[in-house]
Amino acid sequence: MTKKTKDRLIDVDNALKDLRDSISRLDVADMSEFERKVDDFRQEIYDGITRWGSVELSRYPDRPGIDGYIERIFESFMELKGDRTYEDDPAIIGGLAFLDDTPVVIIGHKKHSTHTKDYMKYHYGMASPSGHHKAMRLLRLAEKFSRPLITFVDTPGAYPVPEAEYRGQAFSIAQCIAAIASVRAPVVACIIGEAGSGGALALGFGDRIIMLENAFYGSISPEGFSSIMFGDSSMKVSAADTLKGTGKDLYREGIVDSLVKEPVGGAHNNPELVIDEVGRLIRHHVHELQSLAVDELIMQRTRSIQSLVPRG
């Protein structure tokens, strides 16, 4: 993040509200105006941001991560760990869970610890081929039991490690994808986050797919767009606009289904609120989906497919 771009994204958003807030606080008879004016500044500031101020917000550690989704939206979760093969992938999440008495399947990338912001022992949400067999264990079990499987995405990418490589990271990820296509059960996907490349393909993908405004969903990232075309990374912010892959760009597209608003800022700012909108589009999404036969929603899968396909 260049010094430029984090001053007029978050910390001029942040002086702003430490500044609503000392207003709010004088001992003076109104200023209800003075706040107001912050606060319009503050939606003019948000009402302008760039794709690349988008990506930015979709990296931002205070960001709700996959924890926050799990405790406010579902009951009784009980976490499954490993792959059965090789290990346990932290950088995967999954088990049961109830969504109220709907009973369901929860897969996602976890970035960090909620409290510590441990990036390094999630692997910053980049899965290796373990994670992917452990989200296609979870997909068995989906299967298998008629739950309904929720994803949430949020990673910059596969693990880029050499020993995920040895052990087939890219079949892994084709694995994962090609499980989610024929799995007999409704399938609604959250793009809650940063979603790039093969990473976030092997879990972005469903009969229904939820994203908030400020994600960012791309087949590669920015800054590695900009080292393929140009040589490095400073043309990071040009390679965002043109990937076009906020939230607002691939609902335009029709490519998500549902889209959530954030608050002025990023959804840091009150994630109790962009939490219980993903939640109740997911009880949506998830009674709509109960109402089809299965083979109905493996068809409805193939022809999204082949809509992506380029002809000719």
Given for the second form:
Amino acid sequence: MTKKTKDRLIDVDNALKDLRDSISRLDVADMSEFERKVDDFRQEIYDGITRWGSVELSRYPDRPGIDGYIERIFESFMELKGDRTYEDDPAIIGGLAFLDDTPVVIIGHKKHSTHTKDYMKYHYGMASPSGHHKAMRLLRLAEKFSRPLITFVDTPGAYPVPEAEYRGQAFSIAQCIAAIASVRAPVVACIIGEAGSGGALALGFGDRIIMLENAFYGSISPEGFSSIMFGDSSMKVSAADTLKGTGKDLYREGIVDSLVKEPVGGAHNNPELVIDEVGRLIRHHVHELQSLAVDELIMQRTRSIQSLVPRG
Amino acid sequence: MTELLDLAKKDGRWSECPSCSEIIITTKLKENLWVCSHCNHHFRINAKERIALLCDQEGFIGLDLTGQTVHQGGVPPEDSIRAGEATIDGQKCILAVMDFTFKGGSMGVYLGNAVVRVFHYAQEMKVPLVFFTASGGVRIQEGIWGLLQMIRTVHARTATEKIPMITVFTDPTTGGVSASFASLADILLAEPGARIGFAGPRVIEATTQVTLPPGFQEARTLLAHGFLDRIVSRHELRSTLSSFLRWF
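Return one more block: the form predicted together with its partner chain, after the form predicted on its own shown previously.
Complete assembly follows, chain above in first position.
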């Protein structure tokens, strides 16, 4: 959301408050008509939100992250740590939990903790090879015990540091994608925020994909696209339009199965509403996928992977 | 003199080695398989040249990688990859070669389709697959569709995993290609000096504010960290590949 749009909304809110005060003093008719008009106006602004606006919302610091989803949708989350080879990657969080009575495995990017906003500690949700290996380890658990796997994607991309390259970033991403593509357990992927490049793809595919409307899934960030094509990030707004990576875009293309509408102004304006809707969709998809025999599940997944080309 | 040199470079008679700046007569360079005789720098070569220097006489029959795709406005399919039934030093295989000279070997939907077909051919014909990679990564102009080709090609590999596969990383292989089907081969080889990695050096330097050491993302560094089986000089590629192929 641009600052100008935000300022306009604040103006509207202030005007509304003044109006409400005046009217209550006058003790006249109810406010519902005014409220409705203001809501319509607000909706008009957000329906016209640009793709770049979505990119900004997808990164907004108050946007609900994986912690919020785990806490509200699942019960008894038991975090599991470490890749069993080298270290525990703070950018990937995972573990066991219950979805109502169904035991499930959860894996996702952790950008920050809800309370501290401590981005650095979690590498801004950018996974190292150890994070991808940890994800694969949890994925094997899901397969071994036939538990549905739920992934949450919220990352600018894989961690671009020398250490990650020395430890085989490219190899770990390839292996993680291969593991998800072939795991003999149902996978539901939830794209909740930024979903950048191969780092996002490592966890960003499943038998069903749920995506928030202002989440942004792309081969590169709009700034990166602009730098490569034009030498600097000045064309990021039009780059976002070229990349067409919002939830709405991907839903229109048939890449994601469920689109989650966000409240006016973005998911952070009513996190509970958004998380509950994501939870409802996860339950719906998990129940549907659990009714399939594993061979049928794999067959359907193969078909959907093979059809990942533009229609027409 | 400088003008003369520029002229000779321009019309291709002389070539300058990008590594040691030595001026080499192009015909000599070609005879030496496009390897600098002074510093052993391996020049980047296109798919056509690669196929010519690898295969036996008449040892390459091209395969159709376009399938049923209808090309918009009759534009011919792009030249970012070539593949065929090949004989290398007497050993049969499917040989696929990516071409960095065509849009940086970037992987979009066309290349994704072609790679999937290559795997299917290898499976149908029950012969090993030798894949020469060269790519800057996913074709970002195609947005999400470019990225999704990583899943398609990875899946094509996992679905045909019984087919022996040898990847030869050539300079450069980065981003969405190194992070997808290419690194899922049974044997991973590289040409000397090839840059192989995921993130671009500039992105890494911008993120960490450190200057990267020499050899960063170079084949020798990957070998030392356990991500390659062997670095093979261009002169030994034919014999090395054929002995691996014979084992399979």
